[in-house]
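Just the one chain here, the form predicted on its own, laid out as C-alpha cells.
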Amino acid sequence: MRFPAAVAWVALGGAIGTYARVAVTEAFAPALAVTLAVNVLGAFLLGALVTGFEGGGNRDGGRRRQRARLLLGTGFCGGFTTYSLIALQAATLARSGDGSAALAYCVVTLVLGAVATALGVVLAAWARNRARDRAPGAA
C-alpha cells in the first residue's frame, strides 16, 4: 500500500474514533471513569482487531486486512482511545494536592489496559480458531 493511501486510511478511521469518543463523554458527563472506560474499551478492540487481521490469505486478502488494520486499528482506536486526556486529569489531581490518585489512576488505566488487551487477543483467537475448525474440509 502506498503512503498516501494508508494516511488516508488511518486518517478516516481517526476521525471516526474520536468522533465516537466526543459522543461517549458528552453523553456521560466527563470524567475519570468515563475517560477510563473508554481506553479500556480501546485497548480491548485493538487486541482484538490486531489478532483477528493476522494471518496469511491471498494477496487480494492482505490488502484487505492491511487497510481495515489501519482503519480500523490505528485510525478508529487511535482517535478512540485518549492518553493524552489520562495525562491531563492526572496531572490536575496532583496540581490539586492528590498526588496519590494521580498515580492510582494512571496505574490502574495501565493495568487494565493491558488486561483488556489481552482479553481481546485471547478472544479473537479463540473466535478465529473456532471458526476455522468449523470450516469446510477442517479436519
Second form
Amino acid sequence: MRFPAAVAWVALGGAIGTYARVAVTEAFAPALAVTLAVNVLGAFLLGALVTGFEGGGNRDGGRRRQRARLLLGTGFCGGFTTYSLIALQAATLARSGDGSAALAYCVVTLVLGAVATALGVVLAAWARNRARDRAPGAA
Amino acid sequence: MSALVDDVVTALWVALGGGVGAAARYALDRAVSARWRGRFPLGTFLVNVSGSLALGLFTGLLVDGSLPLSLLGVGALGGYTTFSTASYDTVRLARERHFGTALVYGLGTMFVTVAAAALGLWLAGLWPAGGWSTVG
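Just the form predicted on its own so far, so send over the form predicted together with its partner chain.
Expanding to the full complex; the earlier chain stays at the top.
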C-alpha cells in the first residue's frame, strides 16, 4: 500500500478511536480508573487484532488485512488508548506529593495492560485455529 | 440546546485532532523504522515521550477544558501517543524471549514519559502568568 493511502486509513481510525475514548471518558467522571479501563481495553483489542490479521492468504486478502490492521489497529486502538494522559496523571499525582499513588497507577497500568494484551493474543490465536480446523477442506 | 451543539462541535474538533495525531504517529514511526535497525521499538518510544512532554506543556499553558486544550491535548496528543502499541510490543518482545529489552522498554517508556510530562508542566510554570494561559 502506498504511504498516502496508509496514512489516510490510520487517520480515519485514529479520529474514530479518539472520539470513542472521549465519549467513554465523558460518560463517566474523568478519573484514573476510566483512563486505566480504556487503555487496558485498547491493549486487549490490539493484541487480538494483530494476532487475528496474521497469517498467509492470497494477495487481495493480504491487502485487505493490511488495510484493516492500519484502520483498526494503528488507527483506532492507537487513538483510543493514550500514553500522554497516563504520564500527565502520574506526573500530576507526584507533583502534588502523592508519589506512592503515582507509582501504583503506573505499575497497575503496565501489568494490567500486558495481561490484557497477552489475553487478546491467546484468545485470537485460539479462535483462528478453531475456525481453520472447522473450515471445509481443512487438513 | 446550545450546550449540546457546543459539545458536538468540540467532539468533532477532538476527533479531527485525533486523526491528525494518529497520522503523525504513523509517519514518524515509519521514518524511524526506515533508519533504526535495533530491537528496541524506538519510533513508538519517541512518539510517547515527545507527546507526554507536549501534553505537560499544553496543560500548563492552556485553560482547563478550553477548546485549544481539547483539540491539541485530548485530541491530537491523545491520537498521537498510544498505550496499546507500547503494551503489544512489550508482550511481543517477551514472547520472542528478549526479556531484557521487554523490561527496559516497558518500564523505560513509563518512567521517561512521566518525567517528560513533569518537565512539560514545570517548563509551563516558568511562563509569565497571564501569557498564554488566558487563551481560552
